[in-house]
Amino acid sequence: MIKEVHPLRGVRGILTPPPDKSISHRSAMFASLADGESLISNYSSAADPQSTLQCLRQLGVKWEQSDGVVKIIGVGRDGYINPDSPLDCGNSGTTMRLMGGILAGAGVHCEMIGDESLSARTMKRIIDPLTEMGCNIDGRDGKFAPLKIRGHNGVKGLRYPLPIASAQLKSAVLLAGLFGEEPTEVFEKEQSRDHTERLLGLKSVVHQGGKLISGSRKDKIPIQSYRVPGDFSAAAFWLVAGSIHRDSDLLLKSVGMNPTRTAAMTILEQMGGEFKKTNQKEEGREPVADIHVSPCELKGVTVDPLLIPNCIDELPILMVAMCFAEGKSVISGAEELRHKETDRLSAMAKILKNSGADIEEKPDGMVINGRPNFIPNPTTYPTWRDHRMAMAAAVMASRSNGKSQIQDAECTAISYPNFWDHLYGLS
């Protein structure tokens, strides 16, 4: 499918970005292995958080979907089922990985898959902890989908010192982890996001300028009844389209303002966005805002390379920002992005290129020499089937002088099935 945009003259009204993804796919999980029933609203109608679900009924958790709002009958620790044909996790990476940990924890006997770029997204990552943990998981050459599980003859305790800030590699130790009677304990010199240890209300420590978060079998799994915020990375295509263009006047309501995920905010104010936040409350331990954005002079910046790990998914529209600063912006410690969906790294450098912006694609990151009065080319533009390479076009053929195409606009629906709407809702 190809989208069409059109150059808006400001960027007003009123948006709810669409419910936390990555919580979405928690609640959903964490809520399989409590105890009793769980009730979660604001449940995410994205493709992948769907795939979650869809992976345990097939694990026998009875679960009722309707009007955003789920059901979860927890089936507890050792209530999964072996299913009788393999998970489908389809493009989601959380899927894959996280469930990936519960289920060598669990010792379920299964084969995870996923489609063309999720199977060549490397899970050796947790391949490599799960099994020194005493889990048996295997993958297709040793790192990638289809993993298959075998059970285990106990999960044994671990101390990790995560290897790079990646909250699913995290997430997936600590999951499996659950399942052992010794603490397993994962430490982290950088702060990834942190919902899994807020939502499974895990002991972290600080410890040696870092954090230590740990658990076992002796940790209870709370019931997972709340409202999932809305999710900040899909707010911040428009806190960037909110930035560039001269008559802007837009609010988002909800946003979930988690510290350990809001970094792109910290550096667009760092560059001169402007940004309210009202209506600050904590939904299911997660802090949410409501967040009015203003038109704004934006400056070039050298992102802090601590900031990477907690803007990693929002660091191509960063990118699109730049581009209309007055100066050099300059993105290094980002090599990660090259092990996304697609190679993100390359694919911005080729819309960057393709609308007429001056950068210089680098191993780990990005030069921008961006200037305020930049007028991107009315150009089509290819996406990878990659949602926010589509998304991260689309806000930058917003501020173009002519119309654009989006090529395979569809795959917004990965994370923001109603994007389109809300980008032609704009005034």
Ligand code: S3P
The other form holds:
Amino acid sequence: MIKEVHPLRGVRGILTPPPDKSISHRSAMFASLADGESLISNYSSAADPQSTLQCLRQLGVKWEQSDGVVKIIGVGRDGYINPDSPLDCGNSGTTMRLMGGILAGAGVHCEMIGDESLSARTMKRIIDPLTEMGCNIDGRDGKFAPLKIRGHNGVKGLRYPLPIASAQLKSAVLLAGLFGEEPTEVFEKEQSRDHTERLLGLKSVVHQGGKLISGSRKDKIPIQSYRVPGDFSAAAFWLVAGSIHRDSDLLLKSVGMNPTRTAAMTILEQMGGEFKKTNQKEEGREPVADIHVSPCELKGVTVDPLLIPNCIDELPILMVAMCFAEGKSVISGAEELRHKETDRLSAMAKILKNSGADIEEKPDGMVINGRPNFIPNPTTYPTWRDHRMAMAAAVMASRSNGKSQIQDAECTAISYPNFWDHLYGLS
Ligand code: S3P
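Shown: the form predicted on its own; wanted: the form predicted together with ligand S3P:
Now the full complex is given, and it begins with the chain already shown.
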């Protein structure tokens, strides 16, 4: 499906971003492992978290979903059944990597499959440590989906320094560790999103300038009854849209403000972005706030590589903002972008070049020479069926002086089913 984007006259209105994808996945997985019933409200209707729910059903977990509330009857750590058909993770790396950790730990006999994009993403990063823990997991060519998981002779505790700042990898190891008698300890030097340890209440201590998180069979898995906050990663598209349009006055409601997720706002503030947080509170075990976005004058920035893990999903839309900032912006240390739903460094370089922006792709980042009065070409944007490419291109196109087209626009449903309604609803 092609969607047309016309130049926006203003970015004004009140938007409630969709429920957080990362938290939705985890809430369902952890609820299924708990003993008892969890009521998760504001569960995401996006394709990825729905893939997680479908996999759980095949594993014998009973759940009902109505008006954004999901009721899950936990089966406990040892309650999954061996599914009689492959578990389809669709496009979702979080489903495959986190459920992969859980199922390998539980020793469930199963096969996990994914779409073309997911089948091309490396799973070796989880296969290696899980194998070291005594789990029985293998993939096509030892590294890709389909993954085959079998029973094992017990999960051994592992002390694991994370080789990449990846919350999916961290979670896969910790989740498998929940099936071991001895503790599994993951050490992370650069902090990645911490929803797994927060929602499970895992022990986590500051250690040698990083964080040591541990878990074992002794950790009780809590019931997951709470409201899922709005997705900061989705809100980021509007933080940027509101910042690059001169006529903007936007209120984003109930946005998740977990500090391991919000580096994009910090970077936009360093660039001159103007945001006001109100109505700050806790929902579940996560901070949330409303964010008011005002027009501003953006200037170029050199992004601190330490912030990269905390804005990994927002880098594409930050690159759009940088095209409208006065002067040079530099992103480095972001090689991980090449391992997402598509190679997002190469894809964004093509999108930005199509728009006419002055950019240079680097092996681990991008250099962008921005101009406040930059006018993107009206053009057709490819998306590689990657939701974040489509949404970044749409925001870019909204500052053009003519009509643009976004290809395969339905892919936004992976994380943000009503993205186009929200875009077209701005005035
Ligand atoms: C996610 C972690 C991130 C992120 C992905 C969701 C998660 O991946 O890109 O969209 O829910 O844990 P990595 O942890 O592999 O960087």
